[in-house]
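Take a look at this one chain, the form predicted on its own, written out in structure tokens.
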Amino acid sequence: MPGTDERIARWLETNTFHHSEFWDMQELVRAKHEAGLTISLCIPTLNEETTIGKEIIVFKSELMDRYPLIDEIAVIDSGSTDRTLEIAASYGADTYLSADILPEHGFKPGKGENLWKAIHQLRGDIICYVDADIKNIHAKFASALVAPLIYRPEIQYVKAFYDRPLAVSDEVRPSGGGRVTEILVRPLFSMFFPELTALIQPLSGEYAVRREVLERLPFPIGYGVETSHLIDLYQSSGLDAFAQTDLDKRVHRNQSTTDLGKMSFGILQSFLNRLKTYGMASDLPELHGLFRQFQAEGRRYEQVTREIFEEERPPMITLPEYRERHGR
């Protein structure tokens, strides 16, 4: 049986794509219809008025009007106080407040909440998630993610990445994810799930997944949602269930180190919970949900605390409302 490095190398050859491989949009649309698939595009938002309009224009004009690849474009909003929803609706997106979806189950702030409720609200056999803050938006941010699912029925979950591990002249440019990925998630994956290190950008907000996979995954409501999904699907289906597509470049706002600390805290909570779930760690103490940081003003130092609990929503398939709506 091949070792981990051999399996990763094989997977990189067979399940890692470049968006240029899917240039023929007419063929992609033909294959989609032949497979009998429907595709929903979900953009989770919170105060994204500066970028949401351009995203809707690009996706609707290119992937609905010009090439009928996407069947619905929906914005799922956490409660924006700016003009995000107004702008999105004016350019033709379906807009929903997360709090109004499955109201009997309440509302919890967090991106994972939006992603979870989208499964109930949207109709597609494939759901493609795209973040709302992309400044260099292009149709490939959706089309090149759903393409492997259309052409390869065995693939279940496709992640985007933005750097290319290619030789340039006489130099090799390092490739990897963002700061939280390289400092936290990749070391953890290397220790506990080494095959998952093949995913170059595991925390990317752009990915496409089959409904039958999404509906069976629990959803942390906050920062740990992507990491948990990767671990859960890997444990049930192995590395071959995944693919990734190189989108070349993504331009977006950078988060502060303070905000990245909060993100890391939530991810680590979810990761340790997964270790317990799969019997990979025993006798872990109770996890504290109070994250402590410091800020300084002159010689005065103040501790700043924030409660971060990676509460989880159950698999959507367990909800009677969902089963009735989607005939599952």
Given for the second form:
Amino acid sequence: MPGTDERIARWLETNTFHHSEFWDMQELVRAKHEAGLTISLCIPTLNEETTIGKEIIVFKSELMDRYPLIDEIAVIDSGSTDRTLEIAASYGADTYLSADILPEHGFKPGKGENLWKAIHQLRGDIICYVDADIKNIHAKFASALVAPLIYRPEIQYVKAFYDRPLAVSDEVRPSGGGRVTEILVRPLFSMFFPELTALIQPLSGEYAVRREVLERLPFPIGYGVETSHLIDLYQSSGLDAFAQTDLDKRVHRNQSTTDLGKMSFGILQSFLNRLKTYGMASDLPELHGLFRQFQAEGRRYEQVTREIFEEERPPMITLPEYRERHGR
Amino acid sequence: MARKTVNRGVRESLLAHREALRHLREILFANVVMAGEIPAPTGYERRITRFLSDRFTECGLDNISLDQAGNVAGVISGKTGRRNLLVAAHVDKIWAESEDHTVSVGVGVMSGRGLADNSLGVAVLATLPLILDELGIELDANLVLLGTTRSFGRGDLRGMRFFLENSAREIDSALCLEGIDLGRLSFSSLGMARGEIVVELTCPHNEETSNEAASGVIATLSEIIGAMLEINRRDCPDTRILIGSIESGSGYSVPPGRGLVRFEIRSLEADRVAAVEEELVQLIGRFSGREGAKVGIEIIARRSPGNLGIDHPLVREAAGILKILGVESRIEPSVSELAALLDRRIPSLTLGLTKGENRHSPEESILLDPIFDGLAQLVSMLEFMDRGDFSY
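Switch from the form predicted on its own to the form predicted together with its partner chain and print that structure.
Every component of the complex follows; first up is the chain already shown.
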């Protein structure tokens, strides 16, 4: 049996794509129809009025009007107070308030909640999630993620990555992962799930997944949703269920170090819970849910605390409403 | 009575066009976004012409070509093909590649660098084959769609000039597209001379250079600008020297070694442009004799004035269409591609496609709904040009 290095090398060879490999949109649309697939595009939002209009226009024009690849574009919103929903609707997206979907199950604030409710609301056999804060939006942000699912039936989950490793002055930059990926997630994966390190940007918000996979995944409602997905699907199906596509470049707003700290806290909570679930760290004590940061004013230091509790939604397939709506 | 019937027909057709074209809204707007986010400073237009060429290919245009000047052209063959109509939009922008070209989309408005000048024009050119298809319009004449390069500054309309000098097709009449302002009626081009005045220290600034000598760059620039403004005060209002930019220095305390003034002389009369240019050359000659500084003037672009005339059928039709659309028309001479067309006595107009504001600023914006008036105007003008048999 090959070792981890060899398995990663083989996977990188067979399951890592560049968006330019899927330039032929007519062929992609033909293959989609031949496979009998429907595709939904989901954009989770919270106050994204500056970028949402452009995303809708580009996706609708290029992937619905010019090339009928996507069957529905939906914005699922956590309760924006700006004009996000108005703008999205004015350019032809279906817009939903997360709280209005499965209302009997209540509403929990968090991006993962929107992603989870999308599984119930949307109709596609494939759901492609795209974050709403991309400044350099292009149709490839969706088409190049669904393409591996259309062409390769064994692939279940396709992640985006950006900014390929570059050779600079004889030095190779290790990866294009973000700060939280490189400082937190990659070290954790290296220790516990080394094959998952092959995913260059495990936290990217752009990914496409088959419905039969999504409906069986539990969903943390906050920062840990992507990390948990990767671990759960890896545990059930192995690395070959994944693929990744290089989208070259993504321009988005930068997050502050303070915000990245909160994000890391949430991801770590989900990660440690997964270790417990899979019996990889059974002796862990109960985890504190209070994240503590400090700010200084002169020589006075003030504690700033925030409770972060990575609550989870159950697999959608366990909900009778879902099974009825989707004939499962 | 017969005239009223014709007007009613034009009116109904215009308004029907305007409504039908809303079906192409997302495709057009997406083209504006994509054209808007591609940097295209003058002389570096390869990516934007590639975008246009890809769009022309997707629409199945004939004879898609990139010429030596970097222009991109495609042809929609006419039913008879006996005449050739041209629709052109310059693809270059005033903004450097390094500037943020992100486009923002709000309700009914888009904003971002270069949207009005001239990403919207490029996007409409890219969408025009689909627009004609949507409306079921097949022209008798061949329709040449042309994205021109090197319009601004030292580019001096080189793209359009090259096309007109080398095109195998004789153009019968033409429309130039600019993003803003809907209602503009440009059927004349101003005489223009565009130039730069440079003031330089003859020896580099160092410890030995007196501050008086070094400050002389700024002082000399000020005197020159004062003299230029004096010419403006003295000359008739139809002839102006426009001072577009001044560059000198980089801080608070180091006197600059070089200064630059960019200007244009504009007039409806060709001989007035030449006379003012000569006057400026003599003025600079007087400054260049001063000790310690070198002063020079270079004319980098010229236009001859041209005028189709307000009674030309093309102008009358355009004004009539705007009236039906309820858009106030505004006569506005041009110094852009239209000048090169009128130079060759090709009946031509420049049309604005929508309303907008903050032209040439980072907050440049265009209104989206009036674009459909602009498109209806464009299509109706093409139908008229296809029927028409008029000369310069």
